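Take a look at this single chain in structure tokens; it is the form predicted on its own.
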Amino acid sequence: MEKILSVENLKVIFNTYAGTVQAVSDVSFTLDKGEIIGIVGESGCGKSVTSSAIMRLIPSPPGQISGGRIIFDGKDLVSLDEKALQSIRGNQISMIFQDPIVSLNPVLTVGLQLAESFMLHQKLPKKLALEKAVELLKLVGIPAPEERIHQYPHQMSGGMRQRVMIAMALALRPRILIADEPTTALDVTVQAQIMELIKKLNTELSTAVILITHDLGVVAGMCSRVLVMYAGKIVESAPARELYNSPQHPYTWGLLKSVPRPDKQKAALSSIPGQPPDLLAPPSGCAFMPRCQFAMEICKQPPKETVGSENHSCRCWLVDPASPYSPGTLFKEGEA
């Protein structure tokens, strides 16, 4: 497969009053033509700003990228200039946010907002911009498309806004679309018909997706490999079919013992017990050692990558053979 995108440890840091926030550290993954990859994990884990630091998108102050390349088409956009970083987001790579109702303009109809990029990007006359438009909303299944690029964002569904927002990504037929909780505050329906499209354009238009969601049950059916990340750091990646028979990570374990599974029904979903670590102040060894029943002496070192089969790979001494230690020897209660 052809590489289209490489994340080498990316680290993304905010300045605030308190201290410093360590929101990514040393985040590396790549990406395929046509591959659709998962970044799960808790809120506040990372996975928004890893997507909008590859859109270029922290602001600063406070954020700023302290570390690492994103190589994107032979170029590190880590390294560019905004007139640079213009002719690429939207163009090449789009992103689908995560509250479409915050993310459009209010005070422009949907037709104005789809064409910009049209008249911005390829300088097409407004007529012109406004037609493509048009064939966008069909593209994206919105019924009179005609009718509904002379409307405002209020006065369509959360459904319609977020297909919207997804046609204003698929504009320009971009190489890259990040969808960053696109299903978020949708019915169940409704998420199935958003997660169908993007499915369905990324078949036809060879689009690789980075999509960044909490619901694993849409990653399996959606995804090649999966990310899972835990206080900004990637702890596993896998295949999702390998992921999901053999995850390796206790935290892996916990999210995925979290889901509703219909084959056991009357079983009681189980939570992973605390909570995720204060990133003004992360700790040295494993982030997830507080929470994690299996916490050994050893754990108080920051894990190593280990690499399994199928490219699995996983921050975890528990998967380390280096390891001296076994999941018996745990910590006292109230030690970790």
Contents of the next structure:
Amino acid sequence: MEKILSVENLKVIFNTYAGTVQAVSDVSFTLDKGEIIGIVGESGCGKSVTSSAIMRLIPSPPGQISGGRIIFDGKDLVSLDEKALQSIRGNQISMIFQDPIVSLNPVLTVGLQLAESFMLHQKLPKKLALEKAVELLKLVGIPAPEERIHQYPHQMSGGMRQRVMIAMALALRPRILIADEPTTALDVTVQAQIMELIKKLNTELSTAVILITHDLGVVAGMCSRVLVMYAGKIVESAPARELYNSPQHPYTWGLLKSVPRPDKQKAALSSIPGQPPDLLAPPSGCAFMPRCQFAMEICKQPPKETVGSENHSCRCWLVDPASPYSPGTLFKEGEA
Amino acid sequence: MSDVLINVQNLSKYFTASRNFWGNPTSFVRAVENVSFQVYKGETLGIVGETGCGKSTVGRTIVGLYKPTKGTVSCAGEDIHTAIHGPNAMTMRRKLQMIFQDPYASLNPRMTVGDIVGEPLAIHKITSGKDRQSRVYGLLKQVGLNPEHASRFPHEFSGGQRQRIGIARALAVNPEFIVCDEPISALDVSIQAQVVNLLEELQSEYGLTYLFIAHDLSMVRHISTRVAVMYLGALVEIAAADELYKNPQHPYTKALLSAIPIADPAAEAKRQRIILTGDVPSPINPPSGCKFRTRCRFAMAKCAEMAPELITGANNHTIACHLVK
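Having seen the form predicted on its own, could you now give me the structure of the form predicted in complex with the partner chain?
Starting with the chain above, the whole complex follows.
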């Protein structure tokens, strides 16, 4: 497969009055052409900061990309100037945000907001650009697009607004689409519609998608590969089936156990005790250690990344080649 | 199990949407229309549905935060809305408590946790002085917090801990019935399970009865004894949790259940999704007859003419649909 994006050892920090927050530390992954990957994690784990960093949308100050490279098309996005970035943003890489009502301009009609990207990037006259806007709305399945382009965002429902956002993101046929919690604000039935749409556009336009979410269920149906983030680091990454069938990291295992399965009989719900760490003063070793039921003495040192079969990589001392344990058997005992 | 604790009969709640020049209402949001159900003692009744289907309105009307437009709600045979406007209002209010969705908005930022949890004890004149303090400490311990937390303020706590404070406050007056209005939707996945487990423990310890309102369908199945499905202000189906999820009858319930994402790629690949088209109609001007007919794949002429009534079939499975005989 052809690689189109590779993130290498990305570090993002935020300088606040209380001290330096290490929002993302040492994150590396690659994205192939036409692939859908998922980034999962709880709030504050750095998943949204990672995606904003790819778009170079980290507000600075207080934020700062303090290390690493983001290679797209042979260019390092971290060192590009604003002008060069503008020709990539929206055109080559575009993004859908969580809350469509905040991300759309309330005083402009939907049509104008859609036409703007054609007028800016392709220098089309307004009339032609509006015609293209109608086509886009048709593509994302909005009924009566000719009338809808004259409406304002408040005249639409949440699902419809998110479709407009998707239309906007896809306007220039970008090669990468970053969807940052695209359905968190929506109902399950609308969520199903939107996910179906993203999948359809992925196959038809072969756009690569980075799907960021906290919902393990959404990722399961969509992604070929899943990255699990915790406290600013990728703790586990593997092909979707592999990750769900045999999680290696205790955090992933805990997450999977704390979601009830609607298709299975009721079983006791196990929870992960404690809460995510404070990133102002992260634990020196493994960040998950205080909540981990398998914590050992060595966990006070930061674990290295171990890559196993099927490209299943995990950052945990349990899977270290020198470890006497195997997570699979430990987890089975933990379930019993 | 068979004692009815809460009996909701033909409940309707309209909100005024617009008024004319003279201030008289001209149109209404029909948030809840003609809803009837019972909650049995000791059970958890889950209510699910999409945004705006009226599930929160039902919960708030039951505890008396809203006055019903039509219909009655009674608790152990006594009409709630007559009682809370009468001389014995406090006895009725003590029986019914509520846990709110947003743990950030539902706690007063200027009160200490001890004051927040102790306030219901003061209002209902249950305990005072040293007794109240030890009762507050006891409540905090019960919900998994430390007694030292009593002197702190809400902003010092995380979302999950705040929700525990809200639970302690609801428990303070020894209620019989608690309405949990989306108590976990603002929390992270790993914290949700903690709060749900706490609610289950408290239920078995005190024999509490819950009305659990949520849009997370998998969590509702997990916690509920029975589940009710609402669409656009109407109750469309109600059955035991396992029965409803295994054997949904109403076309809307089927679509809703098929839309739940499952955290397993193999199961996801196998399933057939029913994708609903279009949007939920406006509750100001709902469709005639069956409210779901505009999005229903099986809509017939009859569906536009008359609203289907709730019919109880085998396994106590109640459905409102013309397709089901």
